[in-house]
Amino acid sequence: MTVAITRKISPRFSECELTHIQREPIDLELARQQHASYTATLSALGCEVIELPEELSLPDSVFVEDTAFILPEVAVITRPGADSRKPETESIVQALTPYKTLLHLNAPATGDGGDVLVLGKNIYIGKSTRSNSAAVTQLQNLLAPYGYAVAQVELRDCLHLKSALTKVDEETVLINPNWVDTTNFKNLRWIEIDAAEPHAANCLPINGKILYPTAFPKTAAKLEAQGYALAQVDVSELAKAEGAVTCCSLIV
(Lines of atoms letter the chains of each structure in order from A and count residues from 1; the text may use other names and numbers.)
(Lines give C-alpha, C1' and ligand atoms only; values in the text may rest on other atoms or scores of the structure.)
Protein backbone atom coordinates (compact mmCIF):
# COMPACT_ATOMS: atom_id res chain seq x y z
CA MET A 1 0.00 0.00 0.00
CA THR A 2 1.23 3.48 -0.94
CA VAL A 3 0.77 5.93 1.94
CA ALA A 4 0.14 9.61 1.22
CA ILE A 5 0.48 12.05 4.11
CA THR A 6 -1.44 15.29 3.63
CA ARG A 7 -2.54 18.16 5.86
CA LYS A 8 -5.70 20.23 5.93
CA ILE A 9 -5.43 23.88 4.94
CA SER A 10 -4.75 26.43 7.65
CA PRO A 11 -7.33 29.19 8.21
CA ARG A 12 -4.39 31.59 7.73
CA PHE A 13 -3.61 30.22 4.26
CA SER A 14 -3.96 33.65 2.65
CA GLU A 15 -0.92 34.79 4.70
CA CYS A 16 1.31 32.30 2.85
CA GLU A 17 4.91 33.05 1.91
CA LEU A 18 5.36 34.24 -1.69
CA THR A 19 8.60 34.63 -3.63
CA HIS A 20 8.07 34.70 -7.40
CA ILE A 21 4.41 35.59 -7.93
CA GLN A 22 2.18 38.51 -7.00
CA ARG A 23 -0.25 38.06 -4.12
CA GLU A 24 -3.85 37.50 -5.19
CA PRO A 25 -6.98 37.01 -3.07
CA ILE A 26 -7.40 33.36 -2.11
CA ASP A 27 -10.85 31.83 -1.72
CA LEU A 28 -10.26 29.72 1.40
CA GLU A 29 -13.35 27.56 1.00
CA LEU A 30 -12.58 26.88 -2.66
CA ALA A 31 -8.99 26.03 -1.71
CA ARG A 32 -10.32 23.54 0.83
CA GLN A 33 -12.66 22.01 -1.74
CA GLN A 34 -9.80 21.65 -4.20
CA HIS A 35 -7.60 20.09 -1.54
CA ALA A 36 -10.36 17.64 -0.64
CA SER A 37 -10.61 16.66 -4.31
CA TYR A 38 -6.82 16.25 -4.41
CA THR A 39 -6.85 13.87 -1.43
CA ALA A 40 -9.82 11.97 -2.90
CA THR A 41 -7.85 11.54 -6.12
CA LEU A 42 -4.89 10.15 -4.17
CA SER A 43 -7.27 7.62 -2.61
CA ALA A 44 -8.68 6.73 -6.02
CA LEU A 45 -5.12 6.11 -7.24
CA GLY A 46 -4.63 3.51 -4.53
CA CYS A 47 -3.10 5.54 -1.72
CA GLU A 48 -3.91 5.20 1.95
CA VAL A 49 -4.31 8.88 2.79
CA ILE A 50 -3.32 10.04 6.25
CA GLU A 51 -4.64 13.59 6.59
CA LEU A 52 -3.14 15.61 9.42
CA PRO A 53 -5.26 18.29 11.10
CA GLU A 54 -4.88 21.92 10.10
CA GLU A 55 -2.18 23.98 11.79
CA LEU A 56 -3.96 27.13 12.93
CA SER A 57 -0.84 29.30 13.15
CA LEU A 58 1.11 27.97 10.14
CA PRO A 59 -0.21 29.42 6.85
CA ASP A 60 1.86 27.27 4.45
CA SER A 61 1.52 23.99 6.32
CA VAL A 62 -0.68 22.33 3.69
CA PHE A 63 2.50 22.05 1.60
CA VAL A 64 3.83 19.05 3.50
CA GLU A 65 6.34 18.14 0.77
CA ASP A 66 8.68 20.88 1.99
CA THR A 67 9.09 19.30 5.42
CA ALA A 68 10.67 16.00 4.35
CA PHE A 69 11.66 13.73 1.51
CA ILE A 70 11.29 9.98 1.41
CA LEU A 71 13.82 7.40 0.25
CA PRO A 72 13.44 3.61 0.29
CA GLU A 73 15.87 3.33 3.19
CA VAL A 74 15.13 6.45 5.28
CA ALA A 75 13.24 9.74 5.39
CA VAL A 76 14.99 13.09 5.73
CA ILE A 77 13.33 15.80 7.81
CA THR A 78 14.24 19.11 6.21
CA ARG A 79 14.77 22.55 7.74
CA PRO A 80 12.52 24.88 5.69
CA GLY A 81 14.13 28.03 4.40
CA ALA A 82 11.35 30.41 5.49
CA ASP A 83 11.45 30.95 9.26
CA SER A 84 7.65 30.95 9.41
CA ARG A 85 7.69 27.35 8.13
CA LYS A 86 10.30 25.77 10.41
CA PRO A 87 7.72 24.62 13.03
CA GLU A 88 5.89 22.58 10.36
CA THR A 89 8.33 19.70 10.74
CA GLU A 90 7.28 18.82 14.31
CA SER A 91 4.07 17.02 13.36
CA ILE A 92 5.70 15.46 10.28
CA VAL A 93 8.28 13.78 12.50
CA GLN A 94 5.41 12.14 14.41
CA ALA A 95 3.61 11.15 11.20
CA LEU A 96 6.66 9.56 9.55
CA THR A 97 8.15 7.82 12.59
CA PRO A 98 5.98 4.67 12.18
CA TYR A 99 7.19 4.22 8.60
CA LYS A 100 10.84 5.24 8.35
CA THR A 101 14.09 5.82 10.18
CA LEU A 102 14.47 9.59 10.24
CA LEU A 103 17.50 11.72 9.44
CA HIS A 104 17.52 15.48 10.04
CA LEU A 105 18.95 18.61 8.44
CA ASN A 106 20.39 20.96 11.06
CA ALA A 107 21.49 24.62 11.13
CA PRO A 108 23.06 26.28 9.24
CA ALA A 109 21.46 24.14 6.54
CA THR A 110 18.11 25.15 5.13
CA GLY A 111 16.22 23.06 2.64
CA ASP A 112 12.69 22.67 1.30
CA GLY A 113 11.51 19.31 0.03
CA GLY A 114 10.27 21.06 -3.09
CA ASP A 115 13.92 21.57 -4.01
CA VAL A 116 14.70 17.85 -3.81
CA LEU A 117 14.44 15.61 -6.88
CA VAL A 118 15.31 11.93 -6.43
CA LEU A 119 16.14 9.93 -9.55
CA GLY A 120 17.40 6.51 -8.56
CA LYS A 121 20.57 6.96 -6.54
CA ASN A 122 21.01 10.57 -7.69
CA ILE A 123 19.55 13.38 -5.60
CA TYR A 124 19.39 16.90 -7.01
CA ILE A 125 18.95 19.95 -4.76
CA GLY A 126 17.79 23.24 -6.21
CA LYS A 127 19.89 26.26 -5.25
CA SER A 128 17.03 28.54 -4.26
CA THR A 129 16.06 31.15 -1.70
CA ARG A 130 14.89 28.22 0.48
CA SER A 131 17.70 25.66 0.10
CA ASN A 132 21.38 26.47 0.64
CA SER A 133 24.76 24.87 0.01
CA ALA A 134 25.08 23.78 3.63
CA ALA A 135 22.07 21.52 3.08
CA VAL A 136 23.81 19.91 0.10
CA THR A 137 26.93 19.23 2.17
CA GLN A 138 24.93 17.75 5.04
CA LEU A 139 22.90 15.55 2.71
CA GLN A 140 26.05 14.30 0.99
CA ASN A 141 27.34 13.17 4.39
CA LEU A 142 24.03 11.79 5.65
CA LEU A 143 23.17 9.82 2.53
CA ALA A 144 26.54 8.58 1.27
CA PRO A 145 26.27 5.46 3.49
CA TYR A 146 23.14 4.53 1.52
CA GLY A 147 24.87 4.97 -1.84
CA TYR A 148 23.34 8.30 -2.86
CA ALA A 149 25.12 11.05 -4.80
CA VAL A 150 23.87 14.58 -4.03
CA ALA A 151 24.36 17.51 -6.41
CA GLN A 152 23.23 21.14 -6.38
CA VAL A 153 21.37 22.59 -9.37
CA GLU A 154 21.15 26.25 -10.38
CA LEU A 155 17.65 27.71 -10.82
CA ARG A 156 16.23 30.83 -12.44
CA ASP A 157 12.94 32.66 -11.90
CA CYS A 158 11.20 29.98 -9.85
CA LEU A 159 10.63 29.00 -6.23
CA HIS A 160 11.80 25.38 -6.17
CA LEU A 161 13.58 22.82 -8.33
CA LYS A 162 10.26 21.00 -8.74
CA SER A 163 8.80 24.19 -10.20
CA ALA A 164 11.21 23.64 -13.10
CA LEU A 165 11.24 19.86 -13.50
CA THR A 166 9.73 16.74 -11.99
CA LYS A 167 10.04 13.01 -12.48
CA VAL A 168 7.63 11.36 -14.89
CA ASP A 169 9.29 7.95 -14.68
CA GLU A 170 12.80 6.62 -14.02
CA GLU A 171 14.07 7.77 -17.43
CA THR A 172 11.88 10.80 -18.08
CA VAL A 173 11.41 14.31 -16.67
CA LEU A 174 8.84 16.99 -17.35
CA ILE A 175 10.91 20.15 -17.71
CA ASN A 176 10.86 23.90 -18.22
CA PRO A 177 14.46 24.32 -19.49
CA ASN A 178 14.27 28.10 -19.11
CA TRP A 179 14.17 27.81 -15.31
CA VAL A 180 16.91 25.28 -14.57
CA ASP A 181 20.50 24.43 -15.43
CA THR A 182 19.91 21.35 -17.56
CA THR A 183 23.50 20.03 -17.38
CA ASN A 184 22.70 17.26 -14.90
CA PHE A 185 19.73 15.99 -16.89
CA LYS A 186 21.19 15.54 -20.39
CA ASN A 187 21.07 11.74 -20.16
CA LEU A 188 17.35 11.66 -19.37
CA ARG A 189 14.42 11.79 -21.75
CA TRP A 190 12.75 15.20 -21.67
CA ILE A 191 9.14 16.17 -22.13
CA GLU A 192 9.30 19.95 -22.44
CA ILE A 193 6.35 21.96 -21.17
CA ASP A 194 4.44 24.04 -23.69
CA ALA A 195 6.09 27.45 -23.84
CA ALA A 196 2.75 29.16 -23.16
CA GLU A 197 2.50 27.31 -19.80
CA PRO A 198 5.72 28.11 -17.88
CA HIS A 199 4.39 26.73 -14.56
CA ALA A 200 3.44 23.37 -16.09
CA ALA A 201 6.51 21.29 -15.12
CA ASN A 202 5.14 19.95 -11.82
CA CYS A 203 3.61 16.47 -11.92
CA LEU A 204 3.33 13.55 -9.50
CA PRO A 205 3.56 9.93 -10.68
CA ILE A 206 1.37 7.67 -8.52
CA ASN A 207 0.82 3.96 -9.09
CA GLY A 208 1.02 4.07 -12.88
CA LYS A 209 -0.73 7.40 -13.44
CA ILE A 210 0.40 11.01 -13.44
CA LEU A 211 -1.37 13.42 -11.08
CA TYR A 212 -1.48 16.70 -12.99
CA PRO A 213 -3.17 20.13 -12.80
CA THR A 214 -6.08 21.00 -15.06
CA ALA A 215 -4.55 24.45 -15.66
CA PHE A 216 -2.09 23.30 -18.34
CA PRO A 217 -4.00 21.57 -21.16
CA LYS A 218 -1.28 21.98 -23.80
CA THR A 219 1.35 20.28 -21.67
CA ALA A 220 -1.18 17.67 -20.56
CA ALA A 221 -1.70 16.82 -24.23
CA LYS A 222 2.06 16.36 -24.63
CA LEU A 223 2.13 13.89 -21.73
CA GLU A 224 -0.84 11.97 -23.10
CA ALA A 225 0.72 11.88 -26.56
CA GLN A 226 3.70 10.12 -24.97
CA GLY A 227 1.38 7.44 -23.60
CA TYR A 228 0.99 8.64 -20.00
CA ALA A 229 -2.38 8.34 -18.28
CA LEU A 230 -3.28 11.48 -16.34
CA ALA A 231 -5.41 11.98 -13.25
CA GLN A 232 -6.15 15.70 -13.38
CA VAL A 233 -7.03 17.97 -10.47
CA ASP A 234 -7.90 21.65 -10.15
CA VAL A 235 -5.40 23.29 -7.79
CA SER A 236 -5.87 26.88 -8.96
CA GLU A 237 -6.31 28.36 -5.47
CA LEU A 238 -3.32 26.42 -4.14
CA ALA A 239 -1.27 27.79 -7.05
CA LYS A 240 -1.92 31.31 -5.74
CA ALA A 241 0.29 30.28 -2.80
CA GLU A 242 2.99 28.91 -5.15
CA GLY A 243 1.66 25.41 -4.60
CA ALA A 244 1.39 22.53 -7.06
CA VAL A 245 0.55 18.82 -7.09
CA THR A 246 3.77 17.52 -5.56
CA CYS A 247 3.61 20.09 -2.74
CA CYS A 248 0.54 18.76 -0.97
CA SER A 249 1.60 15.22 -0.10
CA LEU A 250 4.43 13.08 1.17
CA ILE A 251 4.38 9.71 -0.60
CA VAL A 252 5.70 6.81 1.45
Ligand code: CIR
Contents of the next structure:
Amino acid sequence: MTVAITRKISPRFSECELTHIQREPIDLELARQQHASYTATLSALGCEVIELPEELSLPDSVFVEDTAFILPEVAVITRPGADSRKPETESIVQALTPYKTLLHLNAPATGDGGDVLVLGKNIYIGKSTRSNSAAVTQLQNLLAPYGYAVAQVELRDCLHLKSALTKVDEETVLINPNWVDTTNFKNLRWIEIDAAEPHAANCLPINGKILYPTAFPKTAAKLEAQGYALAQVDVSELAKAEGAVTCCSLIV
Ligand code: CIR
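Coords for the form predicted together with this ligand, given the form predicted on its own:
So here's everything in the complex, that chain up top.
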Protein backbone atom coordinates (compact mmCIF):
# COMPACT_ATOMS: atom_id res chain seq x y z
CA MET A 1 0.00 0.00 0.00
CA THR A 2 1.15 3.56 -0.72
CA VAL A 3 1.93 5.41 2.51
CA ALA A 4 1.56 9.22 2.54
CA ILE A 5 3.13 11.15 5.40
CA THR A 6 1.49 14.52 6.05
CA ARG A 7 1.56 17.01 8.90
CA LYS A 8 -1.18 19.21 10.31
CA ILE A 9 -0.85 22.95 9.74
CA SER A 10 1.02 24.95 12.39
CA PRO A 11 -0.89 27.65 14.28
CA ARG A 12 1.91 29.98 13.12
CA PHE A 13 1.29 29.17 9.41
CA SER A 14 0.83 32.84 8.49
CA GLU A 15 4.50 33.46 9.48
CA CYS A 16 5.60 31.20 6.62
CA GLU A 17 8.63 31.93 4.43
CA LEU A 18 7.81 33.70 1.14
CA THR A 19 10.23 34.23 -1.74
CA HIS A 20 8.43 34.96 -5.02
CA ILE A 21 4.94 36.01 -3.97
CA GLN A 22 3.52 38.86 -1.88
CA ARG A 23 2.21 38.17 1.62
CA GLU A 24 -1.60 38.06 1.83
CA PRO A 25 -3.78 37.29 4.86
CA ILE A 26 -4.20 33.52 5.30
CA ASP A 27 -7.45 32.14 6.72
CA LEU A 28 -6.03 29.49 9.08
CA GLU A 29 -9.35 27.70 9.54
CA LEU A 30 -9.92 27.51 5.77
CA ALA A 31 -6.33 26.36 5.28
CA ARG A 32 -6.96 23.55 7.78
CA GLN A 33 -10.18 22.56 6.00
CA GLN A 34 -8.39 22.51 2.65
CA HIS A 35 -5.58 20.44 4.13
CA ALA A 36 -8.11 18.00 5.57
CA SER A 37 -9.66 17.65 2.08
CA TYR A 38 -6.19 17.08 0.66
CA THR A 39 -5.47 14.23 3.09
CA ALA A 40 -8.98 12.79 2.55
CA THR A 41 -8.28 12.78 -1.19
CA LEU A 42 -5.00 10.92 -0.61
CA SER A 43 -6.97 8.33 1.38
CA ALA A 44 -9.63 8.09 -1.34
CA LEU A 45 -6.81 7.46 -3.85
CA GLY A 46 -5.74 4.43 -1.82
CA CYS A 47 -3.03 5.89 0.42
CA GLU A 48 -2.55 5.01 4.04
CA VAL A 49 -2.17 8.54 5.44
CA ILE A 50 0.10 9.00 8.45
CA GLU A 51 -0.64 12.49 9.75
CA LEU A 52 1.96 13.93 12.09
CA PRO A 53 0.82 16.34 14.80
CA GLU A 54 1.16 20.07 14.25
CA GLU A 55 4.47 21.73 15.10
CA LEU A 56 3.61 24.76 17.23
CA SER A 57 6.75 26.74 16.44
CA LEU A 58 7.46 25.72 12.82
CA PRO A 59 5.28 27.81 10.48
CA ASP A 60 6.07 25.93 7.23
CA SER A 61 6.06 22.42 8.68
CA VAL A 62 2.94 21.34 6.75
CA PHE A 63 5.20 21.27 3.66
CA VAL A 64 6.76 17.93 4.54
CA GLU A 65 8.02 17.34 0.99
CA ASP A 66 10.95 19.66 1.64
CA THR A 67 12.37 17.57 4.48
CA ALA A 68 13.15 14.37 2.57
CA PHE A 69 12.87 12.49 -0.69
CA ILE A 70 12.10 8.85 -1.10
CA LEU A 71 13.70 6.40 -3.51
CA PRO A 72 12.87 2.70 -3.86
CA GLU A 73 16.15 1.80 -2.09
CA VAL A 74 16.56 4.54 0.55
CA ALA A 75 15.22 7.88 1.76
CA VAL A 76 17.34 11.03 1.93
CA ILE A 77 16.74 13.48 4.77
CA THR A 78 17.43 16.96 3.42
CA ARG A 79 18.85 20.03 5.13
CA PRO A 80 16.27 22.71 4.27
CA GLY A 81 17.66 25.96 2.90
CA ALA A 82 15.63 28.31 5.11
CA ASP A 83 16.96 28.37 8.70
CA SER A 84 13.39 28.53 10.05
CA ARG A 85 12.76 25.15 8.38
CA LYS A 86 15.87 23.20 9.40
CA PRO A 87 14.29 21.74 12.61
CA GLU A 88 11.43 20.24 10.57
CA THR A 89 13.52 17.18 9.69
CA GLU A 90 13.74 15.80 13.26
CA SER A 91 10.24 14.36 13.39
CA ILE A 92 10.48 13.22 9.77
CA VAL A 93 13.47 11.06 10.68
CA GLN A 94 11.24 9.34 13.28
CA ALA A 95 8.37 8.97 10.80
CA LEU A 96 10.48 7.47 7.99
CA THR A 97 12.68 5.17 10.07
CA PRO A 98 10.18 2.24 10.02
CA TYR A 99 10.05 2.33 6.20
CA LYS A 100 13.47 3.15 4.83
CA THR A 101 17.22 3.20 5.38
CA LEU A 102 17.98 6.90 5.82
CA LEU A 103 20.79 8.93 4.24
CA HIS A 104 21.43 12.55 5.23
CA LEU A 105 22.53 15.82 3.65
CA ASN A 106 25.06 17.56 5.89
CA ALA A 107 26.39 21.14 6.15
CA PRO A 108 27.43 23.02 4.07
CA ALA A 109 24.84 21.37 1.83
CA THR A 110 21.33 22.75 1.86
CA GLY A 111 18.47 21.30 -0.14
CA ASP A 112 14.67 21.31 -0.13
CA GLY A 113 12.76 18.26 -1.33
CA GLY A 114 10.75 20.58 -3.57
CA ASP A 115 13.91 20.97 -5.65
CA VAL A 116 14.33 17.22 -6.17
CA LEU A 117 12.74 15.62 -9.23
CA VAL A 118 13.30 11.87 -9.57
CA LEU A 119 12.78 10.41 -13.04
CA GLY A 120 13.87 6.77 -12.97
CA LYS A 121 17.60 6.68 -12.25
CA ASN A 122 18.03 10.41 -13.02
CA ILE A 123 17.68 12.90 -10.19
CA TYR A 124 17.44 16.61 -11.00
CA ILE A 125 18.16 19.26 -8.35
CA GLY A 126 16.93 22.82 -8.84
CA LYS A 127 19.58 25.50 -8.32
CA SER A 128 17.39 27.66 -6.10
CA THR A 129 17.67 29.96 -3.10
CA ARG A 130 17.25 26.75 -1.02
CA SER A 131 19.37 24.08 -2.70
CA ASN A 132 23.08 24.58 -3.32
CA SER A 133 25.86 22.94 -5.31
CA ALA A 134 27.25 21.23 -2.18
CA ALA A 135 23.96 19.31 -1.96
CA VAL A 136 24.39 18.14 -5.55
CA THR A 137 27.93 16.90 -4.85
CA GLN A 138 26.86 15.11 -1.65
CA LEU A 139 23.90 13.48 -3.41
CA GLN A 140 26.13 12.33 -6.28
CA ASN A 141 28.39 10.60 -3.74
CA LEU A 142 25.55 9.20 -1.61
CA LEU A 143 23.48 7.87 -4.49
CA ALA A 144 26.04 6.68 -7.06
CA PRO A 145 26.21 3.28 -5.27
CA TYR A 146 22.50 2.86 -6.06
CA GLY A 147 23.02 3.73 -9.74
CA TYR A 148 21.59 7.28 -9.70
CA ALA A 149 22.91 10.19 -11.79
CA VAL A 150 22.37 13.55 -10.09
CA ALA A 151 22.34 16.81 -12.09
CA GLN A 152 21.79 20.45 -11.17
CA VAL A 153 19.16 22.41 -13.13
CA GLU A 154 18.94 26.22 -13.50
CA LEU A 155 15.67 27.91 -12.48
CA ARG A 156 14.28 31.41 -12.61
CA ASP A 157 11.33 33.27 -11.02
CA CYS A 158 10.11 30.36 -8.87
CA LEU A 159 10.82 28.80 -5.49
CA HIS A 160 11.60 25.20 -6.38
CA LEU A 161 12.29 22.94 -9.35
CA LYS A 162 8.89 21.33 -8.80
CA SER A 163 7.27 24.78 -9.12
CA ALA A 164 8.45 24.59 -12.76
CA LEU A 165 7.95 20.95 -13.63
CA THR A 166 6.63 17.72 -12.15
CA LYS A 167 6.29 14.16 -13.30
CA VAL A 168 2.92 13.14 -14.75
CA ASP A 169 4.00 9.60 -15.60
CA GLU A 170 7.25 7.80 -16.45
CA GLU A 171 7.49 9.46 -19.89
CA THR A 172 5.69 12.76 -19.30
CA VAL A 173 6.23 16.02 -17.41
CA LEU A 174 3.92 18.95 -16.73
CA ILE A 175 6.13 21.96 -17.38
CA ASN A 176 6.35 25.75 -17.33
CA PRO A 177 9.27 26.17 -19.76
CA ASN A 178 9.69 29.84 -18.79
CA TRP A 179 10.91 28.93 -15.30
CA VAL A 180 13.43 26.14 -15.95
CA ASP A 181 16.35 25.24 -18.20
CA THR A 182 14.59 22.67 -20.35
CA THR A 183 17.76 21.09 -21.80
CA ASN A 184 17.65 18.08 -19.49
CA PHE A 185 14.03 17.29 -20.29
CA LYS A 186 14.03 17.35 -24.11
CA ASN A 187 13.63 13.57 -24.39
CA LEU A 188 10.44 13.48 -22.33
CA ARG A 189 6.89 14.14 -23.47
CA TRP A 190 5.83 17.63 -22.34
CA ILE A 191 2.44 18.92 -21.33
CA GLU A 192 2.94 22.69 -21.15
CA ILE A 193 0.94 24.67 -18.64
CA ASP A 194 -1.46 27.26 -20.04
CA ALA A 195 0.49 30.53 -20.23
CA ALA A 196 -2.19 32.31 -18.18
CA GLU A 197 -1.54 29.90 -15.26
CA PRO A 198 2.22 30.13 -14.50
CA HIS A 199 1.92 28.30 -11.15
CA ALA A 200 0.17 25.30 -12.74
CA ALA A 201 3.13 22.93 -13.22
CA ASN A 202 2.87 21.18 -9.85
CA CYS A 203 0.86 17.95 -9.92
CA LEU A 204 1.03 14.74 -7.88
CA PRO A 205 0.39 11.42 -9.62
CA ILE A 206 -1.02 8.87 -7.17
CA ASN A 207 -2.23 5.37 -8.00
CA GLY A 208 -3.35 6.16 -11.55
CA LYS A 209 -4.86 9.58 -10.91
CA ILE A 210 -3.37 13.08 -10.85
CA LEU A 211 -3.93 15.11 -7.67
CA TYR A 212 -4.27 18.65 -8.96
CA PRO A 213 -5.37 22.12 -7.73
CA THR A 214 -8.73 23.56 -8.79
CA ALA A 215 -7.01 26.92 -9.40
CA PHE A 216 -5.77 26.06 -12.91
CA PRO A 217 -8.77 25.05 -15.06
CA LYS A 218 -7.07 25.68 -18.41
CA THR A 219 -4.10 23.45 -17.61
CA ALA A 220 -6.44 20.89 -15.99
CA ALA A 221 -8.34 20.71 -19.29
CA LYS A 222 -5.05 20.07 -21.12
CA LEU A 223 -4.24 17.17 -18.79
CA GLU A 224 -7.74 15.72 -19.21
CA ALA A 225 -7.53 16.10 -23.00
CA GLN A 226 -4.40 13.89 -22.84
CA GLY A 227 -6.45 11.20 -21.06
CA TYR A 228 -5.38 11.81 -17.45
CA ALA A 229 -7.98 11.46 -14.69
CA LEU A 230 -7.71 14.28 -12.14
CA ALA A 231 -8.58 14.32 -8.44
CA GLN A 232 -8.95 18.04 -7.83
CA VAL A 233 -8.42 19.86 -4.54
CA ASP A 234 -8.81 23.51 -3.57
CA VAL A 235 -5.51 24.54 -1.97
CA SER A 236 -5.86 28.33 -2.33
CA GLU A 237 -4.78 29.09 1.28
CA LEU A 238 -1.74 26.81 0.97
CA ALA A 239 -0.82 28.59 -2.27
CA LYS A 240 -0.66 31.88 -0.31
CA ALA A 241 2.23 30.26 1.60
CA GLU A 242 3.90 29.38 -1.74
CA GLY A 243 2.88 25.74 -1.41
CA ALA A 244 1.22 23.40 -3.89
CA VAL A 245 0.13 19.76 -4.03
CA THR A 246 3.41 17.85 -4.02
CA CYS A 247 4.73 19.75 -1.01
CA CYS A 248 2.13 18.59 1.51
CA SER A 249 3.05 14.89 1.50
CA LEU A 250 5.91 12.44 1.42
CA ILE A 251 4.86 9.44 -0.63
CA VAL A 252 6.62 6.29 0.57
C1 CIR B 1 8.70 27.95 1.98
O2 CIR B 1 8.98 29.04 1.50
O3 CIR B 1 9.56 27.15 2.31
C4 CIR B 1 7.25 27.61 2.18
N5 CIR B 1 6.51 28.79 2.49
C6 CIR B 1 6.66 26.94 0.95
C7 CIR B 1 7.29 25.60 0.67
C8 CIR B 1 6.62 24.88 -0.44
N9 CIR B 1 7.27 23.65 -0.66
C10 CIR B 1 7.22 22.98 -1.80
O11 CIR B 1 6.60 23.41 -2.75
N12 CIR B 1 7.89 21.85 -1.88
